[in-house]
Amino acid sequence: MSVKTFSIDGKVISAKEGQTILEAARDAGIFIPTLCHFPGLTNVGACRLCLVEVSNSSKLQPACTTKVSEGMEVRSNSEKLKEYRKLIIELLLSERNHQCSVCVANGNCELQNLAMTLGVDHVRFDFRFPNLPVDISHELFGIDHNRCILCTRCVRVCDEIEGAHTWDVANRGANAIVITDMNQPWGESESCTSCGKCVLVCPTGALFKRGVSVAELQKDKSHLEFIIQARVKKQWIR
């Protein structure tokens, strides 16, 4: 297999042919934030948090979908990128109703963790306060659309790993929302297998197990990584 040599923030590293900047950076222990990426799922570059500066490009490039090339020079932690990332987190927080203190995922939320990591201590934009529903029609799980950031991890894991394609996205722009089947209550979905993979990959408190306390809400993402590794690499290693 061909190997590419390139640099991130001046550090020379190697990557396998076909690897993305994000994959290579993580292999090298370099942190690049993201919310829509999940190992084993198709990368869509939706959240834009992983934008990086790449030599010979005037535009910022998403690290999760940009393949490594020989001699590439990448900057992942410039002041410009830090400001962009804080801006994205602020926009996500203002778009829906993300009151962490009353959220079931408080303390176990990737959005909350990134906000703290990136130094977001206030939001400069007006909050939209949309009137969005909470669907608890499913006997095991629930979805609070107020916490959804439209990362589409649930859509992709249901389609690509479970093969059910229960979840999808309806509408556009600020009116976009994830739906089950033909926009019917989750509990009435005929395609849902109740596997719970969508709940495991959700980065916020949007998808949750019913009857679970906040202290028990921590999601076991290693279970899904185990399934993906077994299917892709035929390695049943826990």
The other form holds:
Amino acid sequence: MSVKTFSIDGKVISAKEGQTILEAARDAGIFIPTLCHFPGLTNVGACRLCLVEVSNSSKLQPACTTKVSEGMEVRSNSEKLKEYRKLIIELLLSERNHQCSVCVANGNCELQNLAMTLGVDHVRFDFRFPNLPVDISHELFGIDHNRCILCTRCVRVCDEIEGAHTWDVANRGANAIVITDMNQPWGESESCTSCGKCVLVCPTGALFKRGVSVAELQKDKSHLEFIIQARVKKQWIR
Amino acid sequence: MDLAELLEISEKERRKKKPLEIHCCVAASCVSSNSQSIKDKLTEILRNQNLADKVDVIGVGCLGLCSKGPLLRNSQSGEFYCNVSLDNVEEILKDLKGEKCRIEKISPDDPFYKKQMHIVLENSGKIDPESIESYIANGGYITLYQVLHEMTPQEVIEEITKSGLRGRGGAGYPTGLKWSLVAKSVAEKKFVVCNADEGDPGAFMDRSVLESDPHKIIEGMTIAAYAVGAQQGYIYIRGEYPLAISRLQTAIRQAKKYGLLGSQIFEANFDFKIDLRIGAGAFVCGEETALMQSIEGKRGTPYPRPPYPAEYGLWGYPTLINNVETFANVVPIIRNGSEWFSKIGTENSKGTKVFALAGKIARTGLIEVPMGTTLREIVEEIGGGVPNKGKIKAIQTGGPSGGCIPASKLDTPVDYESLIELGSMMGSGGMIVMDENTNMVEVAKFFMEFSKDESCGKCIPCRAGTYEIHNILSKILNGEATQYDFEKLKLLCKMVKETSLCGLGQSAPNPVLSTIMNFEDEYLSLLKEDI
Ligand SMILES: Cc1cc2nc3c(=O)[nH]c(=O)nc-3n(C[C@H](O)[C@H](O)[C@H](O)COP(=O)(O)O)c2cc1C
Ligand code: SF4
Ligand code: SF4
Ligand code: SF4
Ligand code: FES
Ligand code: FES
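Let's compare: the form predicted on its own is above, so bring in the form predicted in complex with its partner chain.
Then the entire complex follows, led off by the chain already shown.
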């Protein structure tokens, strides 16, 4: 397998052929924000937080789906990118109901963490407060659509790792929403195996374990990463 | 089927011709104003008067001037009978007998027709779209025969490349280059897809071509399939086009029956099948990756490219996707040669373009003009300008992905590059004329409302960004916005354009940006003081 040499923000790094910019950056300890990416799941390029400037393209490219090439120059931290990333986080925070102080994921939420890391100190848009349901028909888990950012990590982990394909997306635009089976209550889903992978993979407080109170939710993703590693790369070592 | 049989069908069809034909438009717009009954009534009267052996009434595709439909044409004089109703069918009869008639007629020398050049629409309004014999009599399928027996796939691709044809679906990607990419991809299977989704509001070019001349698309796709090495084709068409769907079904059935689709076409070592895929009518399903997801039976949302469909398309196999109008250009190019084609148009935009002309002008309808025709020629000469001495303020091209060109730029020749320079784009060919009473901020809001509703919701900049842009536009129109909001609007537009996943989001801000570029005063005059 050949090795590619390229640079990110002036720092020369090497990557295996076929690796994405994001994978190579992570290997080299360079931070690129992401929300829809989860190692081992298909990349969908949906959250647009990982966009970078690439020397051979006039358009911004998602680091999670763009393969490295020899001599490529990547800029991951320009003023423009920083501004756009902040805007994306602000749009996410305003489109649903993110009241961190009363959220199960408070302190353990990827959206909240990124907002802090990227310096989002206020939101320039009016909060929309849509009237979205909370489904706690499942005996172990629940979903609060008010905290969902539609990253579809739950959809993919359930389809690609658990093999159940309980989750999917319904509707479009601002009305898009994740659903279970044919849009019936989760508790009535016939495909759900109650494995809990979707809850573990969810970056926010949208999917939670029932009985967990505000700011108590712990999402230890290492167990999930182990399973994915085992399935995808056929490596059973912790 | 072999060449002799094809020529025999053509000969037989021509022998059947009667001295005079009345062509009655049976494309969607005229059908919706009763043209079928008019055709039936005229046929009946002619039969009753024992004229049926001298005059034939034939249903044909769109005659162009849809706003004056139902439209009929007299094959001898070439004149068009306008706004025909059931009550004045007898007037047409009087005209045939040389008596004085009171029906409105338009001469083929009218500027509406004189300024046009028909390549894509060469058969529209001339042949019966439901009869393969009618198509064959007009030279149909001979080009396919020649391609299969006299040309190598490489030669076909070279002709298309040399012609300079660019995709008519919006982006204007060089067609020959796309074909050669698919041809070069190595795989056990390949696909050819015709994109007939046509989701732009106000656009009906592709629908019209399919309703008027479906065999031309089948022949063009089959030639493409031979050139790139595909065995299976799909026409992806929206369910809102029932007439086009039924004509395509008829055409496919007829072509199969004659051995022009299926195995060993024209007894050559070449198999090709075409199936229809009916879409539910989501704008985003016209985007090629979403379209392929939809054909595969999945949720129609786009995914990042590369890999491009030419390399990794339907079910992972190399796939050629072209627009209806692009395929419609293939037969004329091969028949007349790339040199003929490349002499038409401008330096970088060859051939003609079909436009759906609409808005505040005297004559609206379907037109086809050489690239490089100026906007002024199109709207003032062909379209007849704004009625009642009104003034043109702007021309909207490119639908929700395009923008508004101010009247001061009317002398711009229409081609891919010059429209982009003016902050708009060719798009698929919608063209809406706006008069001086139009509020440009409202226009921007109208298109943003469309994009917001049609966003698939997969990526955040488009899903939430279009919503906020629409919000700010509403605020501006309500007189509730300040300079701060206006700055935020511009920033959001830039961000949505640069960060969205697919072409829908990437072009959604264009109507706003172009109206700001050309009509900023209108925005500023609506802002209130900062507090
Ligand atoms: C949101 C969106 C909608 C589109 N809709 C259509 C359409 O209705 N018809 C079409 O031919 N192309 C459409 N396109 C362009 C196609 O993705 C694709 O570029 C085109 O079909 C390629 O054919 P061409 O090279 O012949 O133009 C659309 C693109 C986007 C981003
Ligand atoms: S999901 Fe995250 S960002 Fe949203 S309310 Fe909960 S902690 Fe805050
Ligand atoms: S529920 Fe969680 S994992 Fe699923 S789409 Fe929403 S935020 Fe993503
Ligand atoms: S740009 Fe809009 S339509 Fe395209 S993927 Fe993103 S949300 Fe969907
Ligand atoms: S991580 Fe790349 S787009 Fe979300
Ligand atoms: S539909 Fe009849 S003239 Fe266009």
